[in-house]
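Single chain ahead, by itself, as structure tokens, in the form predicted alone.
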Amino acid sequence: MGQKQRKKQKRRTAKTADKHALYQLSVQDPAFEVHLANRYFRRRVGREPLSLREDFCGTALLCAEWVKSHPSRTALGVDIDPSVLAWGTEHVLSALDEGERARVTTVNGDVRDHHPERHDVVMALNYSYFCFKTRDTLRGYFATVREHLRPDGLFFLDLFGGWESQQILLEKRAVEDFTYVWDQAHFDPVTSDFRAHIHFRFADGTKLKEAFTYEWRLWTIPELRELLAEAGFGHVEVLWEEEDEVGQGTGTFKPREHADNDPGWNAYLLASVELPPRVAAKRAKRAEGG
């Protein structure tokens, strides 16, 4: 059998593809997110972050990447969907070696539930917390995160915005042998209710339509900063994506207090209960010098 024939047989179709595997390939970048947490934790706190809590963990891909990145790291993944956790156990955690697997715990439950452990880092990514549509529910979630952070811990969450985020639109992107389609189907300017779907299209013309559907509220940066403060976080930074000379995102995120009004942007928020030690030290040094 020729090489071209073998490649043709391996191409995904709507019948053979697994939506969770497609999602991991087209949406997630756990290596980058571990790097982000490492970079800011070391700079802000001055030590190595060892314990992670991944909220809305889904298949626990970030948990797996976290424990692979350091032999002393532990990860707790929390998700409300038992079927997705089961998929992750079978397809993601099973690929870890025995020692790595022993350092990952997954919990089927609400991210607002209380657990005894405290962590260096908590991450809520892929805009998952947008499922909380009122100030009270989101503030309550943030208060739970605060309780599960160590005193010098950091909380990372991502968000998106810009005027394109309120439009009905389709965005397509080629990924390996399939096409990822982001479908913004509805936005209500009165409530900020937002509905979107992810579809997958394949080279043979077949489709996985509405493989994932999201019913969210689009939160703004000022709203989130206010709610984090109300939940007990004393310090919140906006990490804004840098752009190249033609206005494309570079994948590098730096602290900003102001930014240009782009049509579509992605950012991270970094929150801590108190001013991180190294940040406090730098500010004190500047104050003495002034």
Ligand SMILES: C[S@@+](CC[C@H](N)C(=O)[O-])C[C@H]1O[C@@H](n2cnc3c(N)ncnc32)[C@H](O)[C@@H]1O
Contents of the next structure:
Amino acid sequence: MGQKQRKKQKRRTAKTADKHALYQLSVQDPAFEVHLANRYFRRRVGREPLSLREDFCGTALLCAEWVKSHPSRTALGVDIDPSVLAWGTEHVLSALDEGERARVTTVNGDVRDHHPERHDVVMALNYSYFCFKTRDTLRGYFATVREHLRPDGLFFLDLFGGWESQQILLEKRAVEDFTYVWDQAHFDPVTSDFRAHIHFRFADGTKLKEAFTYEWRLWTIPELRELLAEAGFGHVEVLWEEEDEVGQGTGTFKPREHADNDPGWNAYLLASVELPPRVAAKRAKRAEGG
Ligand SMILES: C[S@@+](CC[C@H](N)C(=O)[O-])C[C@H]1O[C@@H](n2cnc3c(N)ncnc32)[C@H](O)[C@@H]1O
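Okay, that is the form predicted alone; can I get the form predicted together with the ligand now?
In what comes next, the whole complex appears, and the chain from above leads the way.
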């Protein structure tokens, strides 16, 4: 068989592709998120973060990356959909070695359910908590996160915004041998209700239409900061993406109290119950005139 034919045979189509694998390739970057947690935890708390709780974990890709990154690390993934957890067990957790596998637990349940364990880091990524559409439900979720954090723990969540986030639009991106399509289908300015789909298109013209659909409320940074404070988080930082000289995001996120208006942005919030030890020490030194 010629090289060309072999290549052709391997190309994904709507029939052969797996939507969870495509999703992971298109939108997830667990190595970056482990790096972010490491960097901020070490700087703010001054020790190695060991235990992670990944809320809305889906296929538990971040849990797997976390336990691979350090021999003492443990991860708990929580997701309400048993089918996505089963996919993760079969395709993601099965690729771990025995020791790593033993340090990951997944739970099928609602992230608002109470679990007794407390963690160094809780992460809620890819905007998943936007599914909570009222102040009460979102504050209730944040209060549960607070209960799941160790006293010096850090909670990371991401969000997006800017005027483009309210527009009806299609964004396409080539990924390996397929196209990822982000389809913003609906925004209601009265309620901030937002609907988006992910579609995948293939070189042979076939499509996986509405592979994923999200019904969210678009929350703003001030609203989230207020709700986190009401849920008992005494310190919340906004990590904003640095830009290069032509205004392109660099992938480096730094704390900011103000930012230039931008048509479409992604950011992280970093919340802790108390002032992180290193931030408290710096402030005390400054107050002493040191
Ligand atoms: C956007 S996906 C995020 C997957 C993954 N964490 C990521 O970063 O890409 C949202 C996930 O949240 C789960 N989910 C939605 N509501 C939930 C809830 N109340 N409790 C737990 N999981 C929930 C869905 O089943 C889905 O797997």
